[in-house]
Every structure is written in structure tokens, then in C-alpha cells.
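Next up: a single chain in C-alpha cells, the form predicted alone.
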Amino acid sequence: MENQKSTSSIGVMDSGVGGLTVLKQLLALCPNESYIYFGDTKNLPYGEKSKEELILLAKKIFDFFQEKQVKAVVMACNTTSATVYDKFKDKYDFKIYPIIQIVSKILAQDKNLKKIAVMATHATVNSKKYTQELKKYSPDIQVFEQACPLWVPVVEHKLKNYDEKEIITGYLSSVLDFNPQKIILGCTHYPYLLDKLKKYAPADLFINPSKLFANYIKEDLQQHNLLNENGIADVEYIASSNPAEFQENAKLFLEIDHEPEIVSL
């Protein structure tokens, strides 16, 4: 990290447009930074891929960011944070921020939180990473993890004409049976579904981790003298396929005034 400059860009990675929920918070909190957002739309959804496949995909994206000489990479994707962060955390020159590990550490500081549920992709749930990380800081906390494989396709418009009640309550009912104090939306695509979710459960039950995550990143950059205080906000958007579809789907989270550049790794 000694060679990093505060004026270098920050990389943000996700399987599609879901990570824009994190980028939106970062733009509000760190308005002087330059960002490179990589949405791996060619290989979406990540949540149904094996750990070996995810390692190969993540390495290509990390190598791409290394070439761009970024000062940090934000893993806005819960799935890769769960499955590949430990493998790559010490392999690159830049700081890596994994969403699950950071958000779990923050939430576990609330000692009144005894029962928490996580709704996430198959890969995230199968890794049990949220459970491991929350228990690392709060050993007695009870954690229930529920996979919601159809939610990313709903948000990315890959699943049309679906039965809303069936798709939402099909996953939510078992979570509510656990009677959690809070439910982590453990995939950055899921906050888009909040308007639908709050028809079936109280809105304040759900945690959108993006704000907690972005706050931590800002404080950590500041602490390491890597926060850009004087730059002009700039975002370079990159997708691995379907740039027009990316731009259209991005509107769910953030207005993008041009199609992303195509980089197929």
C-alpha cells in the first residue's frame, strides 16, 4: 500500500448492476474519487457458480484492476466476498474491501442483536460466510441463512412475468419463521426488491448493507491517507457483455448517461 496514491481510482466489482447500490453510497460519501465499475454481465449470475469458477472469474477482474493501477478494490458482490476473498486478499498491491467480512464486523458490534437472518445467493449461503464472520465477533449470535436464487434474475430482468407473491414469500416465509431481529439483504441486487418485501414484512426489519459498507471504506481510506479530498468525481463503467442492457438495468439503482465500455476478460 505504500506505493498507492490518493489520486488513483477505486475499482468496484460485481456480477452485474447490483454493486451500483454500493457505488451510489460511495459517490455520496466520497465525491472526489474516480471509480472504475466492472459488471461481469457475461457470467451473471455468480450465485449459481462453483467456487473454482468464481476464483477464475475474480482473478481476471483483479488482474484487470491491477493493470489500471487502482488504489483499492471494493468487492460489492457478496458471492465473491464469501468464496474468493481469502484466496486473493494478500496477492495484490491494492487494498481489497470485502462486503460480507466488513458488514458482519460492524453488525456484530451491536450486542443487542441476538438473532439475525441472511437472504443471499446459493454460493453465499453454502459458504456460511455470514455465519462464520458474525460468530467470530459475537459467538452467541443465532444466524439463519436463506438462499434466494431467483431474485437476481428478477432484478436483472432475466426472469419476467413472475408471480410476485410466490417469488417473494417463497423465500421470506421460512426466514420469518426464524423470527429474526434483523434480515441482511446479502446480495447487492436485493435492495431493489425492498418495495416488494415490505408488503410482507416490516421495512425496518431489512438491512441494506451498502451504507454501512461505504462508511467503513471512507473511514479506512482516510486512516491510510488514501482519501482523495480534491479530485473531481468520475466513473468509468465497464461491462463484459450487453452494454445496452447494462445501461437499462442500471437505472434501477443509478442513472448512467452512456453505455459502458465492453471488456471481455
Second form
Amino acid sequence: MENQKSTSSIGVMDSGVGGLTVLKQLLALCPNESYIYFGDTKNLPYGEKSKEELILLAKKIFDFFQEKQVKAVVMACNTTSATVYDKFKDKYDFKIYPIIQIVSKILAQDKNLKKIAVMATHATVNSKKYTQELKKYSPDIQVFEQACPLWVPVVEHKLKNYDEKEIITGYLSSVLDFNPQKIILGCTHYPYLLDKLKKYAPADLFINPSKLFANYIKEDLQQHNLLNENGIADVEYIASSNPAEFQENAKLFLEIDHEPEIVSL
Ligand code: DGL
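In place of the form predicted alone, output the structure of the form predicted together with ligand DGL.
Below is the whole assembly, all chains and molecules, this chain first.
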């Protein structure tokens, strides 16, 4: 870690365009950094993969970032934060920021929050990582986790001709029955669906954790003298397949002016 320089890049990883919801906040809060965004489009959805498969994929992405000599890697993917972060946290000489662990710690500081729901991928929900992390800081909090396996294919345009109401309320109704004070969008792809979600539940019920997460990262980089205050914002986009589709799907969150480079995993 001592070798890291503030001018080195920051790696941001996800299975596809989901992590751009985090990158957008990072670009706003830390505008002098250069970023390398890796979307593993060839292997999505991560939420349906086994822990063993996710470990192999994450290792390849971390190794790629290691070669690029990044100063930090932002796990803008709840699924890998839930399943593989513990395995890799001390293995590389860059800082690793896992979204679930950081966001849960911040949210649990609000002691008025007693009942919270999490909507996330199958792998995240099966890991119960959100429940564990929230209860670590707020033992009495009640947490209800709901898997929404079709939402990533909707955002990545892999699912055509679906019934919007059915696909949203199919997962949302049991969450609303739990009567939560807040609903965490526990997959970075889900903020893309906010316009649809708002038709079926009050908008202020949903937490898109990307801003809280980006804010923490900024403060932590600052504390470790790793924040670049003088550089020019730059993003190198990388996808493991379908770069044109990546660029098209990203549009709702970030206008990307060129197709990402392909790096095969
Ligand atoms: N966006 C990721 C997450 O936050 C992964 C979604 C997927 O590929 O299933 O969990």
C-alpha cells in the first residue's frame, strides 16, 4: 500500500453497466482522478453465478488492475462484495472498497432505522451479507432481503417484451408487505429502474447507495493522502464483450463518447 501514489488510477468493477451508477458519483465528488472501469459483460449476470465462479472472475479482474498499478479498486458490485471480498481483501497492494460493507456501516449509524429491506441479486441475498453487516452495527435492526433476478437482464437489455408492472411488482409487493422504512437498492444495476419503481412505491423509500459509497471513498482517499487534487478527469472503459451494447445501455447514467476497449477474461 505504501507504494501507491495519489496520481495512480482507480479501478472500478462490475458485471456490466451497473457500476456506472457509482462511477457517476465518483466523477462528481473526485473530479481529478483517472478511472479504469471494468464491466464484465461477457459473464453477467453475476447474481446467478456460484461463489467459486465469482472468485475466479474477480481474481482475473483484480490481477488486471494490479498490472495497471491502480491505487484502489472500487467494488461497485454488491454480488462480488458479498461473495468474494473476504477472500481478496488482503491479497493485493491496492485498497479495495466493497460496497455492501461500507454502505451498511454508514446506514446503520441512523438509529431511527429499525426496519429495512434490501432488493438485490440471488447471490447477494443468499449470502445474507447485508443482514450480517447491518446487524453488526445495529443488532436490533430487522432486515428483509428480496432477490430480483430479472432486473439485471432488463437493465442490460437481455430480456425483451416483458410486462413492466409484473416485473416490478412481482418482487416489490413482498417487500412492501414487510412495511420497511427504507429499501436499499442492493444491486448497482437497480438505480437504472428508479423511474419504473417510483410508479409502484414512494420514491423516497428507495436508497440508491452510490452517493454514500462515493463520499466514503473520497474521504478515505483523502485521509490516506491518496486523493488526486490536481489531475484531469479521465475514464478508460473496458468491457469483456459487446462494447457497443455497453455504450448503448450506459446512456441512462453516463454518456460515453467511444466504445469501451475489449479485454477478454
Ligand atoms: N451490479 C451487480 C451488483 O451490484 C451485479 C449484477 C449481476 O450481474 O447480477 O450486484
